[in-house]
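Read the single chain below, which is given as structure tokens and is the form predicted on its own.
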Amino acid sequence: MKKFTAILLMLVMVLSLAACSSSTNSDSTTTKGDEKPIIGVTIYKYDDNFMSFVRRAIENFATDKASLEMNDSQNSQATQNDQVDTMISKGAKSLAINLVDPQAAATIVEKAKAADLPVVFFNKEPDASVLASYDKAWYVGTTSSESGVIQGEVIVNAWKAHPEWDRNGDGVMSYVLLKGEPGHPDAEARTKYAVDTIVAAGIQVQELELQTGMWDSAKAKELMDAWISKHGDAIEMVIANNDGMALGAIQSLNAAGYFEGDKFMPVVGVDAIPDALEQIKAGKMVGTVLNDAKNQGKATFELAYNVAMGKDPLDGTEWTLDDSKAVRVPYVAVTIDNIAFAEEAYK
């Protein structure tokens, strides 16, 4: 009887150990399956007004889904290249890259391809040939020309509604233009298509100044200070490639006594960032164009997350890809008449 009891106890112990082993393996599998994928993200520079909102959107949509390896490239392509190498070495499952220099896209693709990693470029568009060269490369952004056309339409409508803005009554819109980074697709397209749209509407124009403010408020203020000193009230319209520069121009105009009494200067930007919306409500900015930071961030994260998980980039999303493998988030004109719509984009 004792021998039988001992054998029985041994069997119970063996079965218990097997059950523990099975339970441990099961728990390990579950933990591994619940791990968040690492997504490597670079922003060309954190202190860019618009990109700060795209970054926030990416972070918000990543909550509880993925671990983000976020990087400020500080407007240095060499720094960004090193960051990509580091993200790959840390086990990123996909890359989301806001290029410093769009011409460097091929270098990033080479790094991604060598690691067999998918890459989603966003906001600064690589050449279509670069995207076509790698089956795991995509782009999220906008149609650059669209923002220029819409900005031009905002200017045309406002100019026609306010004949008093033509101060000397010569029927010609004398403008200054604050351009973004030279060579940047958005800067080139906004500059061209905004003015082309104004001219196509039958309005004669005179370009008093066109210089780059590099998307920067402080630089734009310096330029506007110089232009006011040089041209004074001969300036009849301020066109800015982005709201950051428009805000810098408004700072300069405020200091020169504009927006007091009857002294007014129309300023139009692009991006519809919250500070610009406040200036529209204050009557110091005519309008802007919503560059939808929230949806650009959402689309960027969703594509990067899907491919990190081994899924189709569009799986479960509302987005579509065009012939150049790009998701295009539409622009929207913003004036005081639809300011609430633009404010909603930042909630």
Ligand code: GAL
Second form
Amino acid sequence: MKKFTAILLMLVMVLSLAACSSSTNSDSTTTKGDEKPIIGVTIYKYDDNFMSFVRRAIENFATDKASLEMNDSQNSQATQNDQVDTMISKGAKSLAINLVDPQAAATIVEKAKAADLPVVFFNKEPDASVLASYDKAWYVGTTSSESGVIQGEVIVNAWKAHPEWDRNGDGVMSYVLLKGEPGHPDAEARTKYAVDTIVAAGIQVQELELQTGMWDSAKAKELMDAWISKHGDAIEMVIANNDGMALGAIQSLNAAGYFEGDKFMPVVGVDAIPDALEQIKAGKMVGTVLNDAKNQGKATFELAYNVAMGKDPLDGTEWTLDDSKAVRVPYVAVTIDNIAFAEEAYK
Ligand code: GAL
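Can you swap the form predicted on its own for the form predicted in complex with the named molecule?
Every component of the complex follows; first up is the chain already shown.
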């Protein structure tokens, strides 16, 4: 009887051990198979036209792979700092940060470091020294100066092909320039390199106005309204740091009777957002520069996902990192001649 009880006891033990280990197994299978890593993402503000396309691309590439904590920082760095704290406490495995203020990168790096979390900055480039200060920090964006050079080339080609745009025939291109956010690497570089490229091509220029429209259509329209009433037809070229502002300028020009009959004003932007492509097709915009939202979103997601999974940031991707740990997606000139290519890039 004693022997029988002992065997029974042993059997119970074995069975309960088996039950226990099988439940552990099934738990770990669930974790591995179904749970996606949480990736914390911030967009500096949702109502930025170009960034809405980058956000869409990140979301599309994340489908089935990761669970995104997507935040609108509403153009407030303080809000973004709080969002980063919240994402860390919610268990994010990596951060993808579109800074509000490019100078705030060090604060974000401090937070990421303290939590031992990798961070991928995108679109607003932090100082190289900040990226270098943390081995788990990277950047996805562009080479800002390239967009200025390409925009300058688009302007040079068009200006040379249209001598009638020099309305007063003085051999000088009198321009107004709508600048993006001051201190933003893209705004600073586009402003400098677009004009430098025009001058380097041997075209004399006169700057009638240069002010910031903060990347924003409505602000650009207000500026352009004021400039048209001040300078009228003396304006011979509108250079905008982005398409959003170029579209604002076009609204103002429409209201002032441009683009009817012989009354024309050349307007050039950067981004190649779909609304700008429509204006190129309508003959109201001379050209733009493709800022590849889809590929920047793709690279941002791929790097953030890889590092969330503990892998090398470039694992299985087509990207390369430069000396400052940055992936730089190229810009491309866009005019009516290659419009279909640009339309494809934003699909
Ligand atoms: C630029 C883009 C602008 C604006 C800005 C926001 O690259 O050309 O339209 O979106 O980023 O940081």
